[in-house]
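Taking the form predicted alone, here's one chain by itself in structure tokens.
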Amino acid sequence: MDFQIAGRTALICAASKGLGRGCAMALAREGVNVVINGRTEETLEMTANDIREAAPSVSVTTVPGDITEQATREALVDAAQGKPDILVNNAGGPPPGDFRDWDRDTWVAAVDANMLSAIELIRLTVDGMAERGFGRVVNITSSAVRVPIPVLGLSNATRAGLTNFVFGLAPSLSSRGVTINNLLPGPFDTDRLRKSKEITKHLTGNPVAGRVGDPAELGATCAFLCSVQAGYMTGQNLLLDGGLYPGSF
């Protein structure tokens, strides 16, 4: 299927590895020019080279930096000449733990990284998308939005806040060709899953699919959400968890 987005420009946050990299690679293979962000410049450039090798016809631009900083967010938009067609919001999840140990600064950092940064990038981009008549925003959140994970209270709260913000915003933009959707990943083969025993134990204790997800699978779903064919889908939460969700709707 031709997604009809070749030649478009996408901003992808936290794209040097993991789920963000999967999205960037999938979009580039659809002919989308990508502007990718990551905190570690060396890793980001390695990913950029891999994308160029996989999709030699597209432009790959790197913007290293912390997405929680306004200068980094503005540099991302500037790298797309202020006219991105696609925005993929993504950020590393906050650490697991006991809420009794989290002070106000810990909460503010989590809200900034997993809610406010995404909202600010939406603010910087969606009006231009609407004026041009096409736009796709995909927020990578977490399956914890549907089923909160006890040790991930920071993520449960901040990603749920972003979800409700998106639900309120999406209807005002859908008639102008702009969709906003959320991807809710369960256990995927990422550094976060490998490094945190608490998260790994919770998410893989009931391996319905018999495995964890491949970031390329989430990337392919992201690319579909950015397609012309997905233009009637907005304000949705798409759960990708291999069947772990214990409900029928």
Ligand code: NAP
Contents of the next structure:
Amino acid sequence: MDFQIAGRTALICAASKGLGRGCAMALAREGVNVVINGRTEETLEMTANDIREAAPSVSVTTVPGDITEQATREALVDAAQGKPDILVNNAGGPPPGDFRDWDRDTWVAAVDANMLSAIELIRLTVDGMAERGFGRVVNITSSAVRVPIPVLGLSNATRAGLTNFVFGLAPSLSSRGVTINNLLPGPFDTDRLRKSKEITKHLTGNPVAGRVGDPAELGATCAFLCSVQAGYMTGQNLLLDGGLYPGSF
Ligand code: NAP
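Having seen the form predicted alone, could you now give me the structure of the form predicted in complex with the named molecule?
Complete assembly follows, chain above in first position.
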């Protein structure tokens, strides 16, 4: 299927590795020019080169920096001449732990990364998308929105906040060609899952699917949500967990 988004421009946050990278790669393969972000310049440039190799016809721009900083968010929008058509919000996940150990600064950092950064980028972009009559926002959240994970209280709380914010906003943009949806990953094969023993303890594998997800699968779903064909879908939470969630809705 031709998603009819070739020639569009996408901002993809936290895209040098893992799920963000999967989204950038999938969009580039659909002919979308991508602006990608990550804090470590070397990794970001390596990913940019991989995308250029996979999709030689698109432009790939890198904006290194921390997405929790306003300067980075503004640089991303500027890199798309202030007119991105697609925004994929993503950031590193908050650390696991016991809420008794989290002080105010820990909470503020998590709210900044997993809620406010996304909302601020939405603020910087959606009105322009609406004026131009086309826009797609995809937020990478977590299956923890549906099934909170005890050791990931910072994630459970901040992503729930973003989810409800988006649900309140999405209808006001629907008639102007702009959709906002959330992708809820279950366990995916990325560094975050591999590196954190405490997270892995709770998310080890996926006994239902018999495997964890491939970031390319999440990327392909993201590309579909950004397609012209997905224009009637907004405010939704799409769970990608290989059937792990044990409820019908
Ligand atoms: P990952 O493999 O560790 O990749 C994270 C990416 O984000 C890297 O490119 C990293 O590059 C970048 N990044 C991290 N913090 C950033 C920041 N403040 N500003 C800009 N870039 C930043 O992680 P992932 O598994 O893809 O996870 C992505 C998101 O999905 C996280 O929020 C995670 O909690 C959530 N999630 C993941 C899973 C899973 O199974 N993998 C499941 C549910 C939810 P730098 O470090 O160089 O900045």
